[in-house]
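One chain is shown next in structure tokens, namely the form predicted on its own.
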Amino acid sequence: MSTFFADIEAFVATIPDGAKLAIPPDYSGVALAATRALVRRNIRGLHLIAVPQAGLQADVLIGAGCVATLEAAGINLGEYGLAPRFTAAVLAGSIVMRDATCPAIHAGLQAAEKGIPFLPLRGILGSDLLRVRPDWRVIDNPFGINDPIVLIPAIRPDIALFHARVADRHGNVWVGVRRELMLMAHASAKTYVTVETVQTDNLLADPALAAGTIPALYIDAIQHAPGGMRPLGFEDETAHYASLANYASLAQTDAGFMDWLRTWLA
């Protein structure tokens, strides 16, 4: 059963240092509010695996010294350009990059979300991927001849970490078609979602957003957090560019990340 917690603190303090935690992009439904708590409580050592990509959230946790890997299709502010924190680790060697591709990362997770070990996939073969990512294996397909094919071993998070427009009582959670989310919850080990509003009525039980709602069963941890992705939006919301150019002009800088970092913690 889901677990509504009653204040952001108490919803992330079983996050540990060290978990392997799942993110979703940018435009997908990012926990901002859970992000600044986790940053406030000074957890280390975290293992991100963006899903398949992902922006603020990531180069934010980075910056703060959250992060220990990442594991990613990407890392960027979109149109603003390369996520400056990140970049900045990765040039200096602070944090363990595990490149990787978006069908990858999905198909690491479909092969958790089905219990098998590895996935196949094609699409990597004659890349540099296979140089950095021994952990990918290329072996030959056993139902046809001369015909190569990467395994990609299941990624198996310990916690999805998103936030949603709505959630009813019973812990049942919609995310629409935002079908990473549900690939997410699915995969990992526990799922804590904050999200907009709580209503009572069963989403399970209306026809027009049953296959677009997360089960319960699949949820572990709720927060009723309006606003919780700001300074980000919904895809259809356009008032955070403001805030994100903001964000990209100061991070360029470690005394400038520092700075942004002291405000929107306060």
Second form
Amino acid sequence: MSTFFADIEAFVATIPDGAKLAIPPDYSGVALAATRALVRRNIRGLHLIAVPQAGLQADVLIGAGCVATLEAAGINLGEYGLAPRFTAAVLAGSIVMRDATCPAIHAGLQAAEKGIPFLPLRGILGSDLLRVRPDWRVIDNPFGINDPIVLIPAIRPDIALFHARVADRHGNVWVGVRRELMLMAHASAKTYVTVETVQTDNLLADPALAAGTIPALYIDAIQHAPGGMRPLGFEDETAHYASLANYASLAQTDAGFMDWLRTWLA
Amino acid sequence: MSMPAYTNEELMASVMARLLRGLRHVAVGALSPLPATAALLAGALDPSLRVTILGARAHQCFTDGGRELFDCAAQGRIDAFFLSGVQIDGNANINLVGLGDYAHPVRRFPGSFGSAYLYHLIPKVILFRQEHTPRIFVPKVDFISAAGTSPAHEYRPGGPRHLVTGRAEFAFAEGRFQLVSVHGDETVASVRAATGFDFLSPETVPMTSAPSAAELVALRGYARTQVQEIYPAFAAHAFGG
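Having displayed the form predicted on its own, please output the structure of the form predicted in complex with its partner chain.
Up next: the whole complex, starting with the chain shown before.
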């Protein structure tokens, strides 16, 4: 059942070093205020799983030295181009990169959600991803003839961390059509959510809202954090473009990134 | 030689839009301003074409999260998609990962995204890349994000069918690119000089048809307005008039 935290430092305190942490893409609900608290407390050795891609959040965590392993189909800053700290870390060999393709990450999480060891997935054959991902296997479709198909092992994150519009006092969280967040919650051992607002009315009592609600069954920790996704845009809130452009420019160098980080953490 | 009355982006978008004629559903991935422009143009000229643009709430209907596009593609519900690459080779292999050895790359790019999957499943994949130089169009990519061709026994309803660049349009069939038309002042020889792989071509090819008046109106009206919402920086320079 969900625990409500009173401050974001206490909320992230129970995310351990080395956690396998699932994070959503920039177009979904990115928990940036919680990420800042994680960097402040100097978390180390994270195994980040981008579902299925990430941007600013992953780049900052990598630049701040919090990440040991990254599994992603792609990392960039959207219109602001390459993710500079990610790029530098891969070139320096300072993180272990597990390249993937978007539907493979979804399939791995879906396998975990079903409690099964793998899911088969079409495509991918002939890609060098199969060479650099020896954990992905190719078998002959047992229901066909001479029909190779890729198997993706289950991905079971320790913790899913994301930002959402609203939680209720019962610990249910509404994500609407952002159902990759629901998939992350189903697949992960624990789910930590920051929310814009907390309401008294039970989200599950309204059928229109219940369809887009993650029940408290899957939610472990909730933190009220209005604006918890800034400077990224959230739903109808516009992204802080100037702030993102500033990051993209400063983070080109180690020194520039450290300057940005000091300001962000202050 | 007078200045053309349209931009290179407008020409590419109209070529790409023509390739969508008669289809039911085209999808456009994230960070694809030129394909988004082409799809919006095609949709403006043919209201029966469903246009899905990821990352643009006004142009997508999905309600089942990030996986829905991929499930849709695997079921054959998407007719066309666009892919690009930091390298593209003569077998239509595309590289979105990096340059040099994978373990010790000299350049790193964002990653393969959905390419390794969608390339096999969507019937008409249109490759696009405005920069047409030998560093992009290479004899062999350093990393195959998604393979251009597959052995005959592999399940593959989809794959590359066209390539549109800033200089020319190609078709891809039976494992080879064939030059279809060249833009503006380009020639078969100039396109060959800019391409690092061999391709089929007659001695001369037609010049790519310029955007029609109707295409330009839709491009600079509806398409530009919609693209501005998603890609303001692109919209600021890509449209003429």
